[in-house]
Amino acid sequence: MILVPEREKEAEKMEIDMLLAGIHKRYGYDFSHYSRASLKRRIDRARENARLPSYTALLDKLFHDENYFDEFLKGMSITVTEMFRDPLFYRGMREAVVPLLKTFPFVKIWHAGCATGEEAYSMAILLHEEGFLDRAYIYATDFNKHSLGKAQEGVYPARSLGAAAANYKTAGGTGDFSDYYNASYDFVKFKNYLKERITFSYHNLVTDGVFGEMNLICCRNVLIYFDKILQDHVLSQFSKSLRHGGFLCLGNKETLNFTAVKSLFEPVDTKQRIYRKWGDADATSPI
């Protein structure tokens, strides 16, 4: 293996920094606090797919071609998701969180970084089976408008349904998963009564503000792509968005340990990364 000289590494870092600064200034998207290794992989993939020789060439193309930037942005967001992803999390929700949510006349739920929407529909199905979907308002947000469009349609490839049905059963599903969608050729469309309880909208976790008085926030498998500064910023926003006693749910590789908001929360289900807010979010965001 040929080692890249330190000077070349530093020059590469400077080029990427210039690229990120240019994107921020031109389009308002700030990727500077994303995990650098993951970010570099995505940028390299975009550059290679566009057959560009350097990050500088990529920046030039991004600056002068807004349509290409839309394509670039698709590859920069995290869209790995599925129905009832990590099904034991949903089982934990049924057992530890739902009984408490049922005590409210209505509940507000925020799915932050919802990607193409499968997990928001999963939550709607869970709430339907628990008998209070009609008292729930689900807000599902992402900064990728292409993904939001797919989420709004609620149409997914039929080939994914085998794994989804298995996840649903493991998650504690009480009915038949096929009751929740209509099938047509190679696609399925989730039923309107599920979508009616979900509002899909644009929101950038890096630059946009809080959603107030939420009973539950789910942001699962998103923070792992951020550096610690951005993680603390986003968690601070979540803390301010949650009402006292509200729940925060993270991905199974994420934790509140060693974060700026740890003292505000108590674990409800440590293994499934479900926390409940008891403290006051007075601290200012680090960004």
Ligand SMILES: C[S@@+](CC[C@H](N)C(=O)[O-])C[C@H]1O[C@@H](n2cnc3c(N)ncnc32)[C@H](O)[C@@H]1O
Second form
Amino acid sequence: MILVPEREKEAEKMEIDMLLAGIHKRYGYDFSHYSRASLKRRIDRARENARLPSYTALLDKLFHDENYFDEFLKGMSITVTEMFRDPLFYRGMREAVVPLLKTFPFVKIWHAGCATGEEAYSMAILLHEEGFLDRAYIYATDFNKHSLGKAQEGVYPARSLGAAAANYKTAGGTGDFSDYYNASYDFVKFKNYLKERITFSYHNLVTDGVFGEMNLICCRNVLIYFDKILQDHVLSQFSKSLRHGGFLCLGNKETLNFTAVKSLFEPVDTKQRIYRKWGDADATSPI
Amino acid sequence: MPHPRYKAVVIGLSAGGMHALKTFIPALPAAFALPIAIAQHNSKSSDGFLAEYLDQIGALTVKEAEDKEPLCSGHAYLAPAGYHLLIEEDQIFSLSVDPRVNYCCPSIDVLFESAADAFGESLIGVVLTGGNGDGSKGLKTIKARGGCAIVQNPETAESRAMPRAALKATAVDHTVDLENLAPLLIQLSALQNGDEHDSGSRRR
Ligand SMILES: C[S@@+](CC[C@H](N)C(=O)[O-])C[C@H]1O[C@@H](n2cnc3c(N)ncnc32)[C@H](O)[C@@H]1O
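Would you generate the structure of this protein in the form predicted in complex with this ligand, following the form predicted alone above?
Then the entire complex follows, led off by the chain already shown.
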């Protein structure tokens, strides 16, 4: 005997599909190709917090209450990040990527899914130490306006500094981390010469087009939230955006192995998930 | 047409888990028919060491699960430290760093509940040694979907709280001592749909 028969499961799936379609139609945000298992958990959490009996009841509330939608949207995007997250990645960058980037008169770097900006500031610090921050244009984008606002301010709670300084050292930092910010009370603000090189802006990876001629794209810990179809879409966009020989960096547990663009890229540092694009993005033919 | 009764195994363990893994992983054959997904609470920076070690001590292939990796038989997949491990409807893995569940990441409940959605009655869930209550909600879900629930005998578990919580939450199919886990899994993996001795998992 099975308590939840196939049909009930089918109905639940339909109800979630309807919820997502309704959100898409009403607000333009398309979550239909997010990894369904974790998306469902986040939706369930929102529904339980709002004490609603069903997904259709949730849709009803979302549809008619724009303020509630804003709150819901925050819960849908996971913005966990930190300075020099996965510090060995930055070490890999210094060793395998920076020497090649230095050969260009200027470089364009895109942080896609930058959350509250720590990753972009970490990169700016690294480039500064490598002596070519003034030749770098860093574009950092996200679809969460709330976290983009924080990124733009560049002000972070001082209590995160201990971990940040430790990461900085492990990442191969050559200076003194405290040189990079001004502290006041419980907050620190990164120095202006770092921030000046970064442009933060709104960009939705699902719906928006891409910028061209990038030397390096970092899209770390974003693709895990997408299903294979959306991963392939976003990665093919990245392939078009990257220059020939440009670099793509993924999160620590993300891989091109199960994607359609695998053949366009060559692994540079397998463990740190750094890839280089050699293939022709317009001729994407998954073999 | 007979086909296998079960398609996958999910296992959760916490305090004392290292010893438990060392005991039952090497007791499974290289060609064990069901993919195994394991959520083990662990420190933040273990960096794949545990998977490499377990891979070496037995015939089964053990690795950390990667995002969107398909589940294959003959493999045991560990949740990477600091990530939730989930199984999607199309029976591939997803990772996430959503907030902790039961103060844990990876959380056993997260793995179990997503696996129950993906595999329904074709799933075996196992709760082993541990010092908290993670996994009992997930095991209950597995059971409710018609799957098979196994719990380590709390009396012989290194840490009793987790198996106890699981037993309290669900009427389980099997309570086993650690050394009997691998033989039981092998037996269950050989069952075909409609088999006579499929008594345990049909009980409610
Ligand atoms: C876990 S954070 C990653 C932050 C940083 N890259 C890191 O690795 O620490 C994931 C970010 O992806 C963003 N994101 C999710 N879906 C997106 C989309 N469709 N377009 C743009 N950003 C998205 C979220 O808002 C969130 O800030």
